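The data below hold one chain only, encoded as structure tokens and taken in the form predicted alone.
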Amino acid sequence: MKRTLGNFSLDGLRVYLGLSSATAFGVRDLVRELGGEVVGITVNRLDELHKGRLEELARQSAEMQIHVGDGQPFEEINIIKRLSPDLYLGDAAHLGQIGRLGIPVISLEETPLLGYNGVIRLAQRFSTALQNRSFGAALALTPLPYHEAWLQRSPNWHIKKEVK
């Protein structure tokens, strides 16, 4: 059976990525090829291998939110709440909390990403998540575990406070 993308498109959709650096760059390119806009990226760490690519990305897309951080999910939630993307693609670490914002979430940990069949599987997952928003709507009824005051501050306020 031949599998194709058909007329699948992410046209007009805003996507946030929460992935490793290497994966985020490739998925960003795919989202753009499918017509979507990546409005932000969170990477858990940045090594020398990917530093130049991230700096280049920041220069090319000054409006894109770029966040490097691990272990402080409220920072990412703060950013995502402000950006209000249509779709979140990431690894499983923070999906439950991000889903509480009512945004469709997709874990890419178990999804093959390489080759044409990988693209087909990703497109199918994107389509399913975007068509079935009831899970996100139900999860959004569960309150976030953060004080609203935390979410009103800039995402990196605690780092700035510690550096002083």
The other form holds:
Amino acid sequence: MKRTLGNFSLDGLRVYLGLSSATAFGVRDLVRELGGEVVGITVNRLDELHKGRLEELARQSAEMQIHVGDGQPFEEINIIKRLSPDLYLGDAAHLGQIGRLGIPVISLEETPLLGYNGVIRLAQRFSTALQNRSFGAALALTPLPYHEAWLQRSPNWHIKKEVK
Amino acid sequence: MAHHIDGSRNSCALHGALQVIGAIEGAIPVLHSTAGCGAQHFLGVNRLDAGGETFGAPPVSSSNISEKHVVFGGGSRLREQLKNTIKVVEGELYVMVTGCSTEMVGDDIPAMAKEGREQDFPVIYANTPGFRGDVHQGYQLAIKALIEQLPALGKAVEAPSKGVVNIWGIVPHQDPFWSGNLEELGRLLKGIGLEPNLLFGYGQGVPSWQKLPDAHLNIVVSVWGDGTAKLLEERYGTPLLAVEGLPVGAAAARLLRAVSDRLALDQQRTELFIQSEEKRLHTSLGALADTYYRAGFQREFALIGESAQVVGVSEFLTGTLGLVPRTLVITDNPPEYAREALSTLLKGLVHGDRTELYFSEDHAEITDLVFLGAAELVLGSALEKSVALELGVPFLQISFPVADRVVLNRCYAGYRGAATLLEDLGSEILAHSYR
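Rather than the form predicted alone that you just supplied, could I have the structure of the form predicted together with the partner chain?
Now the complete complex, all chains and molecules, led by this one.
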């Protein structure tokens, strides 16, 4: 696997993950192993099972943004626009919206991740996505479906408003 | 050392000439050669060009010379064939084209054409033996004959129309999408206020060819149109504008701006037209985005085709669709002077050094190159289907020969062509992932 990967590395790259809770933590480890930094994670839910992982995360990088929300892409896009990562890895249905931010996107929905071959496949996807960003640039010409004002606000803004 | 070509896709000059004449409404070819030449064209080209004859034309009339005519000359056989063809097949223009044997024997074809014209038959000729080159040479030879000899037929032409531009460089049938591509380029040029003279395909007959001298500009979209445009520049002083390749997607805007500049057209109109076309394409890209990411469209690709197509399609796939060229094979033998420019352009499409560019028309060699490149997507001719299967990757047939697609009006040029290419390529990728 090392030979195939060659000198591939995610050194210095800030990565955002939008995955199910089950895979997000594993993929975070992989990204770190490849030299990348995970700057934020969106998961669909969190429960007791993830307690250990969360504590570990809090110890390692207290700054990292964790967003919990199933099917709330407007919040996620607000956060991603703020963080402006170099790469997005996800398996959700709204990847096109994230592509419009001009960020390279890789879907894990149809990319099997397990085993050494999974890593090699993923590394290939990383390389291609980082090498050519033209599709994102073309998508960015179509405006996002959200108000600019929303994107300027805190991602929790709408929740506070309802509570009041 | 010379070597044989395995699975040639460039046939011969005679076939190129037959394709030119067959794509002009009302033009009837009269073939002066051995019996095999027409049949080879039927089996080796017509059956593999994804839609057959342009106008559902009759089988080509041929003098079918035999040993006797090689020994004693085939002039009288051709005279008989020409007279009978004019009586039997309805047409406005009869074009005699020659094969290798009759040219080696030295039959006097010009005299035969003159004899025909003296009897008021609309007859011209083109010397197109296979030993003068491949299908691309035939394209140029037949066009040269039309340019030089049509005026002698002296037919009245309608009053010259304004804003006429000719389009050159798309070889009928050798580009399986020639008809649709021409029409799309025509649509775009019309959009900025010009009157495109497509010269080939639906509605393009002898009058289109008589309009040639009225053109303000000759637009050249492949290296195979260079000679023609230069000839017209010498003859009629018409300037020429050559672009790097078939304009697909955003490249069409470059063409329209260049034409608009050159002919001092209304810039605002041009920009508005480009804007509306780009907006439509970008809306399609947006609609595709989720599927694009989910099915992993962003891959390394291999593309095998003619120079103009390889340039146009790779530029769109890399410049707009985010794909990465791995193995590019140019099969039409472009002249040396064009190769360096092609290489600089194609290797510079994306940052990185993994793009390999080859010039080859040999099936076995191309298969090896594509296999070694191990791209994740193959676009090529029917001849590349097996290597794509071997690699286990999606495959789209886009260059000649095409064996299992029907192409009537489909195009891969311009903005509509870009969207069509997205549909076709996307469908292959999805079909492959659900296989």
